[in-house]
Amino acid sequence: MEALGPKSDGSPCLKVEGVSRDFRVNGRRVPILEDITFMVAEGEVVALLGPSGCGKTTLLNIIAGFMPQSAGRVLMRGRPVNKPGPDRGVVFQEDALLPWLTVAENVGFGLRNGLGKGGRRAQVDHMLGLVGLGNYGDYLPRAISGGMKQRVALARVLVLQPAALLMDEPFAALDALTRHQMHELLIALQQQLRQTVVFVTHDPEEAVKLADRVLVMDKSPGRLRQEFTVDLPRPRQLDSAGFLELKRAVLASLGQRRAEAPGPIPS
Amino acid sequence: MAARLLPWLLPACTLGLWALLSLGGLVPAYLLPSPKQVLDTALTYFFAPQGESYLAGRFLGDALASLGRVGAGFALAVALGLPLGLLSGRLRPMRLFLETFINGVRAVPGIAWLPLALVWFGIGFKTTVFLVSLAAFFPVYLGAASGAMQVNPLFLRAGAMMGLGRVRLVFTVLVPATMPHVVTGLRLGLGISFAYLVLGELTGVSDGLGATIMDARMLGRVDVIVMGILLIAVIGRLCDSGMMWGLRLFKSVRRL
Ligand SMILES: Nc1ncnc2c1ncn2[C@@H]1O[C@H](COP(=O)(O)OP(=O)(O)OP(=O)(O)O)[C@@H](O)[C@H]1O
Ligand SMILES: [Mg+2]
């Protein structure tokens, strides 16, 4: 691991360039994402914040390579993205652990066979320890709680050392205390691994708490509305003046009506 | 304890009722032989030296012949039905290509194929295997297809995201995720295999459980008919258990 330096050296990890996406609904083309452009530096945490239905999952799916964009392109360390791969680890909005595999088997699922059984086991155990599930390797997903499932989901992608970690509202379904613990865990891991993260959320507090930068999205069609840089030291004091002020500004941006009228005004 | 006894309660009651009806003289023996009589017949069928009577010692040969036909027919149905089902469940063009044809053929009762099968294959092994595989194909195919269609797309995405190629994705994600439906299809398919086995063997083949039942009808041996029915029930049940035991070697079956 590199010595502790600045959080990010500024070199680009992920570039999203003019990405648009339409869906066909009942024969009509509906624009869902329009001309999305942003960059994420190595080691940076960027939060994508927007109202429900604004296209956050769609955008993440395009970055992950699960679906094609209608226009524009996504570059991962300079290479265009056209299919999913272990360089972009995804933690899904819903539970997506493989239910017929134990926790340890889920975490080891993507590891190469070349490591041998022992090597895989060692990596899996190490990663389970990091996410605080050292004693749960033999459990089946159905026998662990929602928070633990998301820990496993995190572990199974981190073990593959992805260039970028894509997280789609990973803690939205958790209770406040568990969510707080997951935030602590994510922050600790991110600091330790200097992991690049794109974090989707609709909660301004979560965005400001975790991210170096917050990108606020518009709805129908989904566009980038505003960008905030979070220049607060970690760990962040949620009741500090700087934090509250930024949270208020982000919330205000999120709640703003779009400049243009939503529909044609009858004359 | 209760869990161990409960499965045997209904068979035991049926046996009791049977004994009551026949031994109490409520039903004449030429309609329903007593359990004792059927047991004696079975002992002859199993253990008597061959040639002593037409039935004597034929069980092993009959059972092996029947199992061979069921095994071959069912294996053929699985070999075709599983891959085609998985393909049509995942690939829309494949589904469109197969659906009309398969549903059309499915609408024809298997028994309607019997005359044609006799013309094509004659009496014996091939006709029976044809009928069995034709009948077993549909539940196997439909189970695999509906399972593959309903696989949680997140599982496939998760697999692809972790770097799995297409082939590994099929074997390590798609097939395990489809297993519950596949297992149902296989069990239904194996069950119906026995139905069509007996149908195929009723046509005058020289050995097999169905043939023995048919011969017994000609000879008016109701005790042999009842014994044949019971044997098919027991063998069918054992085959189902055996298949489930084998399938439980898969984690995806064992753990769901
Ligand atoms: N396959 C699809 N076909 C048609 N429309 C779709 C499809 N997928 C998504 N949409 C539409 O795109 C819009 C954005 O969906 P998306 O799931 O990306 O939103 P989101 O921002 O992730 O919302 P949430 O916060 O509720 O998860 C929605 O209006 C949805 O109806
Ligand atoms: Mg979403």
Second form
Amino acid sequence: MEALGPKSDGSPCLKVEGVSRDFRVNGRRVPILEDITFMVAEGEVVALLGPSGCGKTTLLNIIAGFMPQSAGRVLMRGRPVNKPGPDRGVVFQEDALLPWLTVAENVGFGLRNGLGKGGRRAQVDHMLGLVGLGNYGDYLPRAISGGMKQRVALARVLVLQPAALLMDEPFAALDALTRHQMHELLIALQQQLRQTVVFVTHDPEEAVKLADRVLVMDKSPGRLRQEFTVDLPRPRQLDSAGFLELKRAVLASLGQRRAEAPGPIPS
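Can you swap the form predicted together with its partner chain for the form predicted on its own?
No partner chains or extra molecules come along with it, only the chain itself.
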């Protein structure tokens, strides 16, 4: 199929070309993803939006190098992806912090030893300041809130300066106020760092609020149904006519998805 985007003049950071993925279930082939093709420009934020079971997380795992595709290929800055690498940082729904390490030690866990202790701590302190946790470096994870833990998880990835930040519904488990605060933090960080971001979500409002483009996925098997360009200034006003119109269009696209035969493989 024809590649979707990017909509800017920037060179592509990520290319997904004809990616499909099958699983074997009780001896039969079950297609999960079929002919997924799109590009993401440097510094662009792209949302993968769709219902449960459409393969969003499977696609993100393939981009991260956690699992192979059955067909097609993924390129990061022109290089094929076939395993995890430092050019792709992943933030999960669960923070996955090491409970015996302090906040600062968690953030600096993956930094190169060649920086030296002082250099590593300077980078960690800088990143903790960016995510609003400058005074919490010596705390253990059990002493901070769930939202703060997600800030630590985000800092732990960004301090490694990956080419692309991959996020699998990282705010889904948070309460509404904390989720809003994390949205504002991600927007501020992206504008400051010009970080390329691909994130998975079930929430059309979250997708339109955060992304430059929204890719809506179908089910059974997972395909790209439609692309929406979010040509709205930041910060976005959720009650503005433009925002509400685009949100309605995205919801309508989700409502047009084909009925799915029940399957055993979740997204």
